[in-house]
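Form predicted alone, single chain, as C-alpha cells, below.
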Amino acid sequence: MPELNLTSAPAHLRHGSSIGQPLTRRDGVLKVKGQATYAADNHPPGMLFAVMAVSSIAHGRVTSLDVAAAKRHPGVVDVMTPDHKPQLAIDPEIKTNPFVFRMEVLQSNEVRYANQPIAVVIAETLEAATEGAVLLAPCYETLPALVGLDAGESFVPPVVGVGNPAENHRGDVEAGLASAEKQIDVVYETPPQYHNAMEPHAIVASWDDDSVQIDMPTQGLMLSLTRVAELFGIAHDKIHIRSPFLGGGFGSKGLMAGPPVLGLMAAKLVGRPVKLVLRREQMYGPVGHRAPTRQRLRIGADGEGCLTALDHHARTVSSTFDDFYEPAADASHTLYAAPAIRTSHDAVRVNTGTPLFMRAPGEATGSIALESAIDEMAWACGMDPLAFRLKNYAEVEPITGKPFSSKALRACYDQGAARFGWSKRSLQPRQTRDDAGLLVGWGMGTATFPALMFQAEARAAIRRDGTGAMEIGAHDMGQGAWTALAQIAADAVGLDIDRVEFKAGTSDLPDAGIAGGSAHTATAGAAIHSAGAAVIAKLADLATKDQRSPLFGAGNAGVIARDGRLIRRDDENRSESYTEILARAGVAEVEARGTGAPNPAAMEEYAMHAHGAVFAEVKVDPELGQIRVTRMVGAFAAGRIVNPHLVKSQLFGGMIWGMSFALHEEAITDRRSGRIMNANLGEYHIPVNADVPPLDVITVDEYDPHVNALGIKGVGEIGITGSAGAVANAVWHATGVRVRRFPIRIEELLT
C-alpha cells in the first residue's frame, strides 16, 4: 500500500481545508426555517395519538381504572393496561447487558413512583387521548413514599456510574490528616436535577407485520435498535430507526426507556402507526435524572498550604428496583496532588425513577462540592485560591499516577486569570462594592472531563464525478455533529465539503456508537478518519499501478489527497484527479469502511483528561440578598479543535448549565406524597437570557497524540465542572457567606 500523508497536526495547524474552520452549521438553516424533521413532526397515514396515564402516587398499587369510560369517549380507539396489552418477548425486568435498566411498560399494577406510566389511552385525536386519560379516574392503594437522602438504611453499591468501584484510595488519609497544620471538615448538598431538553420523548411507531419504522430521538441509534429486537424478538434486519435531528439530550436520550417501548406496543395493540409525546411534567420520572448527594469532604494542608490528605465521600440515592449511583467522589481522583486520597460512596433506595446518566454525570455534582471545599482550604492557609490551586494540581493522575495534560491545565489557569484580571482580586471577603452598593465577588474553580472514545464504524466512498460519500449513523442533539462530522469526512476524503454527502441519522448506517460522554466527535471522527484514509489506498493502489498514471510506481514516495487530486508526495508536479483515476480504471466508484476504537495499549499508560478554569464575577444586594452573575471567563484545553464556533457554543452552554447548578436548579419532592412539586418549566428554575452574563471562552491550544489519530477531547460537558464552582466561590467572596446547600438561596445569605 503507498504510504499516505494522513497523519495529525498540532491543534493550531489548519488539517486539510475544513477542520479547523469556523464553518456555519449545515442544519441552520432547516432549522431557523421550521424545515427540520424532528420526531413527533412525522404524520403516516392512518396514524393515532396514544397519551400515557401517569401514577400520582409514589408507591402502591392500581387498584381500578375506569376502562369503560375512557373507550366510551368520543375518538378513543383502545386502552392499553396491565391486562390488556401485547407480549414482549422477554422480561423488561431482566438486565442483558450493563447499560440496560429496568422499565415501566404495564407489567404490573405496582407503582414505584410518582408519574410512572399506568396506562395508555390510543385515540383518533390528541385531544381524545388526553380527555380519554382523565377518565380513567384510578384508584390506589398508598403505601408510604421513601424520600430523601436519609429515607432508609444505607449500602454500599456494588460499582458507581458505569462500573466504577465505590471506594478508591491512595495512601494513608487518617495519617495525612493527623499531620495537617490546617484541615477542614465540610459537608455540600446538591438537589435532585431533571434534563428538561427542549424536545420531549417522542416516537411515531409503524409495524408491518414483524418490520417496524420508528421515528424517535435518540443519543444511541444502536442501542435502541437492540433494545427493540430483543424487547419484541426480531431481527435487526426488521427495524428501522429515524433520527436526524435532536432538540437536546443531556443524557436522557442515551438508553431506551419506557414511554417509546409503550408507543411501540400501543402501535402493534391497535395495528395503526401511533404517535406518543410525553408532556413536559411527565418527563419528571419514567427518563431519567441526576439524583441527589450529600458530601463529605476531609482535607488537610501542611504549613507551607501544600495538601497532605483528601477525603471525598459521597451519599446519593437510586431507586428501589434498579441501579444507577452517581458517582460524585470521583471527582476528586484527577485533579489535586495529595499524598493521600480517598474517595468513597454509599447510597439508600427511594421511590423515584432510576437516576441515570445527566450531563457530566459524577463530575457535575462532585466537582461544586470539591472545588468548593479547595477554596475553603486556600481561606484556611491564608492564601489565594488560584496560588492553593497553583502549588497543589496534579502533575499525574493522583489516584493511577498516570502522566496526563497538565501542562494544559497550567496553560488554562494562566490564560484564564489574565483575561479575567484575577491579580486585583482582594484576599478577604466582602470587600468590594461596586458604584451602586452591590456586594462585588470573584471566585474560581477547575474544570476537568475524561477524554473519553467509544467504537464505531464508517463507510467511505469516492464516485468517478469527482465527488464523495462518508456514511455513518451518528447523531446531531443541537451540538453540531453534523457540521463537525462533514468537515472530519471532507478532509479524510481529500475534497471541499460541499463536495461530499455526509448521511447520518438513521438505523440502517454504520454503527457510530453513542452520542454520550463528549465522546462522540472523537469516536465518530475516528471512525470517518479511518474510512476516509482506507478509500483514499485503494484509489492510490487504481493509480500507482497504472502506468498510464503520472503516479505509477509512487511506492514509497507514497501520495497526498487534497482538492480532489492524488498528489506524488515527492513530486507536487505529479499528480492526477480522482475522475480521471477512476474513469480510466472503468470504475463508477471506489468504498471502503474504517473503524475508530480506543488505543487499549495508550489507555494503559497515560490518563486522558480534558481541562480548564473558569473565572466568575457576582453582585450581591446586601439588603436583598439577590444575585447576580455579571461576567464568567473560562479557559479549557480539550485538544484539536475541529470547528471553534461549534466548540465556543458548546463550551457556553457548560458555562451557563454550572451558573444554573450553583444558583438555579432544583426539583422539590414533597415529603409527604414523593411527588415533584415543580414539574414544570416555570418552577423549576434555569437561567433565561436576563440571568445570562457576558461569556468569555478561551481554547488553550493543545496537542494530545496519545487520545486517538485525530487528538480530538469532547467539550460537551467540561463547561460545567469548573463554572458550578466558580459561581459558588465568587458568592462567598462577595458575601462572606459560605453556602453549602445548592442551589444558593437568598434566605441563606440573609440569615
Second form
Amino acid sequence: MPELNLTSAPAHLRHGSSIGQPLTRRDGVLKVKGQATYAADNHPPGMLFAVMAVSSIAHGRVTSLDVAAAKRHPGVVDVMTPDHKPQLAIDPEIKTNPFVFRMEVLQSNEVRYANQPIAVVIAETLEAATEGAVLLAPCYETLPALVGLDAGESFVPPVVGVGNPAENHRGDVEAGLASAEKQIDVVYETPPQYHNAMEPHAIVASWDDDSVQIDMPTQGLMLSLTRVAELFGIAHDKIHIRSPFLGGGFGSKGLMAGPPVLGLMAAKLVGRPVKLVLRREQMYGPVGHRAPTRQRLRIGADGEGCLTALDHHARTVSSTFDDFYEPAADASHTLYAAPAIRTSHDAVRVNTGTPLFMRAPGEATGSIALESAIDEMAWACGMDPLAFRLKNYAEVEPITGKPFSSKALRACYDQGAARFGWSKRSLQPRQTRDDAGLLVGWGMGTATFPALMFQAEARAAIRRDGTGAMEIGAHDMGQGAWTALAQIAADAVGLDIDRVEFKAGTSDLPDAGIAGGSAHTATAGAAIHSAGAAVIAKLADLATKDQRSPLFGAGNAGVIARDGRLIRRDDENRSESYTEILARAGVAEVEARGTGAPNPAAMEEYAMHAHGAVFAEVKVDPELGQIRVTRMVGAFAAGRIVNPHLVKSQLFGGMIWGMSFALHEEAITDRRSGRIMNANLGEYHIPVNADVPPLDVITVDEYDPHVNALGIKGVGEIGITGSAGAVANAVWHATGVRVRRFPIRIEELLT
Amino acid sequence: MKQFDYVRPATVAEAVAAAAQPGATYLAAGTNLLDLMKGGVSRPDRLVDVTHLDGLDQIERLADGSVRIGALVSNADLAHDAEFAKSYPAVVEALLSGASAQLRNAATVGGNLLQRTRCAYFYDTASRCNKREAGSGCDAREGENRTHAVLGWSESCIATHPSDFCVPLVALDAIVEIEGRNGRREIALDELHRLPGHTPERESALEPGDLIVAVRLPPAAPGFAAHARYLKVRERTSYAFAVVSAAAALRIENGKIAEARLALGGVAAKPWRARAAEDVLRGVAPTADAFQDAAWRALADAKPSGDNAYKIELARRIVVRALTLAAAGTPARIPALPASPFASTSGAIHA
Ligand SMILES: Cc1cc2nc3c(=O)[nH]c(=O)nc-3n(C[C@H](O)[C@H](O)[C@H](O)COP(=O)(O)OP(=O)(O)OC[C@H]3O[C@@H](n4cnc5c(N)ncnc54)[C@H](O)[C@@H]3O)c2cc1C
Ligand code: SF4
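Previous: the form predicted alone; requested now: the form predicted together with the partner chain:
What follows is the entire complex, opening with the chain shown before.
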C-alpha cells in the first residue's frame, strides 16, 4: 500500500470550521488516477492465486472431486478440500457471539446452498487456478432444494434483525380494525436482492510464522480481526489488516464471511501469500443477501382519515443452518400515529446462503410495503397522500410512546412538496399525460431510519510543529470517511484540515467499530470529537498552569482551540499557538484518547430517528407498460450535516437504490434447483445512468442535542426508504394499477 | 481457464482453413465469446482471431445502390456513419439501442449477427440445455422463462435470438456474404439463423470454417428511409436486451403504403420477419386499423412457451406502435434514447 496522499482542491480549503463545509473527497484524485489500492491490487512477492470451486446444487453432498485432474493441470500448486486443509482453532459452526455467522470453510461435504465453496484451487496463475477448479468436476448426491417463501413449515423466529423481538404491539389492533370506517387488507412481495458491491470480496493473505498480513475490504476491522484470531487461534497483535478503501460494502463486508477465511487457510496451506477474489457470480451465495418478504398489511381508518389500527406481518426466509430475519414489519413502529399497532414476523428455511444486513435491512423492505399501503389507505379515504400522512403524523414514537429526540419531518414534507410542486397533483390516478401521450404519475413516501450509535475509540495528538494527528481504524466504503471524519478531526483539534494527519483503515489503529447502521460518522465522529477535546484539554493544562503563558489562569474551560491556537474564551486578544505552548513545555507532542458510544439514558428517554419525504414522478407508456422515473425530490432531516456534498451523494445513492427496489432489482431463483439464474450484472438489473433522472436533495436543518455530542444522525441508508414507495406509488398514480409485487414488471401494466 | 490455441491468420483463406478444424471458433471482439469462455459455456480448443484481417472493416457503397458492410466494422462505427444513418435509419436506431457504448465500440457486425442466446439456462452450465449440450434436455421449458420465445420455438428449445441489429436488417432483406471451404457464397439473413426444431444446437446455416465477410443491404433498402423505425421495449431505459422489439419500414406513395417491412426481435430463435403482416399492409392507407390488422397477422401463430403469454400481446402493441411511428416519418435525428418508448421525451440526455 503506497503512502496515502490525500488531497483537497485548494479552493475548498477554508479556515475556521471544517464541519459543514462541502469538501470534495480527499481520496478522489487517487481514485481517478488508479492509485487508491484496493485489496486485490496487492501483489506480495511469491503470491499465488486461489480460486474457489462452488457448488452447483443447492442441497445435498459432494460425493467426489477429481483432485488429481486439477493437480495435473500445469501451474496448479495445491487443492484445498475438506480432507486437505489447515486445521482451524475452533469449529466454524460455533457462534461465539451474535455477530458471528456460520460459514462454509470446507468443514464437511455437505452442501447447503448453491454457490457454496466446496474446494479451493491454488495455482501460479489465475488462469491455472480457474481451470483447476473446473477440472475438479464435482459429483453430488442431490437432495430436493427448499426454495421460496412457501418452502416449508413456517415458524416465529426468536428475534428479527439484530435482537429485535419478532412481535410487537401497542393497543388493540382487532378492535381498531373493527371500529374502522375504511379498511384495507393487502399483501406485498419483495424479491431476494444481492448487495452487488462493485468491488467483489477479495483477500490477499501472507503468513509469517504465526503472524499474518491481510489485505481485505472490511466494514469492521476489529470484528474481522477478532474473528480471524479465534478461527486461527492467534493473538490479536499477530494480525494486521489493511482496508483503506472499499468498493462498496452495503452490509456484505461487515462480518467475516467464508471466502476470506478460505483465502487465509489457502495461504497457510501452501506457505506462500495467496490472493482470492470472488467472481461476480460467486457473490450470489456465501456473502449474504437481502431475503425476500411477503408482507400483509391490514390498516383501518375512521371517517376523518385518522388511523385506527395498523397490523403489519412479514414472512421472510433464513438459511437452513443459521438465523438472520429481515425485520421488515418493524418499519411500522415509528412513522404513523395509529392508536393500535401490531408487527409480527414468521419465516421458513430455504437452501440459500444466510441472508444478511443489506443497506437499510428491514427498513427498505418494510418501507416499500408500508408506504404503498398507506397510499392505498389514503386513496380509500379519498385523501391526498400527503394530507393523509400529515393527518397521521406521529408526534411521539407510536410503538413506544417516547418523544423524539428531534423530528423535522413536517419541514421535510413542506419543503419537499413545495420543491416538487405536489399541490398540483390530481387525486385520481391515470389523469395526466405529457405532450407525447405518456401517462404521468406522482407519488410520495416517508423516509425513516434509526439514529444509531456503536462503540469507537480514537487517538489524537498535537505536535510541536503545530500539526495534529488523529488515528482511528475507520472505514471508507466510498461514502467519504477519509474526508468527513478528517473534517471532524480538524475541528476537534482546532486546526485546518491539511494540518491534521488523519489515519484510518488499518487494524493497528484504535477500534472504530463497524461502518454500518448508518452510524459510522456519528460513532467514529464522536470518538474523534472526544479525543480532540481530551488532547486540547491537556494542551490547555500546559498553558494555563504556566505563568509564562498569556493564558495563565484561564482554566481548562476558559480556552477554545482554533487555527492552531488556544484562545481565552473571555478575551480573544489573549492567545498562544500550539507550537509556543509545546516548545516552552519542552514536549514533542501531547496525545489523548477519546471514545464514542451510545448514551443509554438518552436512549431510554427518546426515540431517535432520521426522517425524510421523497416525491417521485414517473412516466409510463400507456400501451407498452415501460416505466421511466423522470423526477425525484427528497427532503431529509438527519441532524448535523458534516459535509453537504458527501451527504447529498449518499442520499442520491439511496434514492437511486430505492428506485431500483421498485423497478429493477431481483435475483431470479429457479424454483426447482434453487440456483440464481441472473447472477451477473448484465441480467441482475440495477438502474443505469439513463434510468436516473435529475435528483433533487434538500437537507432540512435539524438540531439534535440528544443523539450524540455532535448531533449527527446517519444518512447512509435512509435514502432508500421512502424512495422505493414513492416510485411505486407514482406508478399507481400514473396507471391506476396497483402492483403489489416488486420489482414492478411490464406485464403487470399491460392493461 | 481452459488452455487453447490462438491463431491470427493473415488472409481470409488462412482463416477459413484454420477455423475448419474441429474445436476451432472465430474470435471477433469477443464481447460475447469471451464471456461464454469465462463461464465454461464455450470451451474451444482454438481461437481464430479475425480482427486483423485486412479489408473487412469497410462500409462500401456499391454501384447498384446497395451497401456492403464489412464483418469487422464495429457496431459504433456503423451507427455513427452519417451517410449510412440517413439511408438506413432503423438499422442505426437498433444498433444504438443495443448493449452499451463501450460494448458497441468493440462489437463487430459479424459477431453481432452470431451472438448467442441470453437464455439463462444456456449460460448456466449446471442446467440442462439442448443448445449447449445436444440431447441433454431444456431446463428453461419449465423454468424461469418469462422472456423466452413465443414464435417458432420447439419442445427442444424456447430460446430467443437477442440481437437488435438483425431485426431491421432482416426487414430490409439483408444478405450475408460468406467465405467457406468451397469459396464464397451468399444467403439471405433470413436464412442465416435456424429455428430450433429437434436440433437447437445447430443455430445457423454456417458450416465449419464459414466466415461471414460482409452484410449487404440491397438497392431497395434506402427506399424506406423516410418511414423507418425500430422500437424496443426493455426493463430499463438502456443497457438491456429487448423483451420484445420491432422494426417497421414503409414506402408510402400518395397516402398509401406501397410496401411494408416488418420484423420482430426477442420473440424467436431468429429475427422474425412478419411477411403475412407486410402483405395486408400493401396498398392500404397507413391507419390504426390497418396496423392492428397487421399486428394480429404478425402474431397469428404465436403461443406462449412458459410464463410469457404477455409477450404476445406486448408484441402486437409494439407492432402497432412501430408502424405508427414509421408512418409518422423518420425523425431528422436519431433520438437521444434510441428505439425507446421514451424517445420523444425531452430532456433525455443519456442513451
Ligand atoms: C452486457 C451485454 C449487453 C448486451 N446488450 C445487447 C443488446 O441490448 N442488444 C444487442 O443486440 N446485443 C447486446 N449485446 C451483445 C453484443 O451485441 C454482442 O456481444 C456483440 O455484438 C458480439 O460481437 P463481437 O464482435 O464481440 O463477437 P464475438 O464475441 O467475438 O463473437 C460472437 C460469435 O460470433 C462468431 N463470429 C464473430 N465474427 C464472426 C465472423 N465474421 N464470421 C463467423 N463467425 C463469427 C464467434 O465465433 C462467436 O461465436 C450485449 C452484450 C453484453 C455483454
Ligand atoms: S431454451 Fe434453448 S437455450 Fe435455453 S435451456 Fe432450453 S435448450 Fe438451452
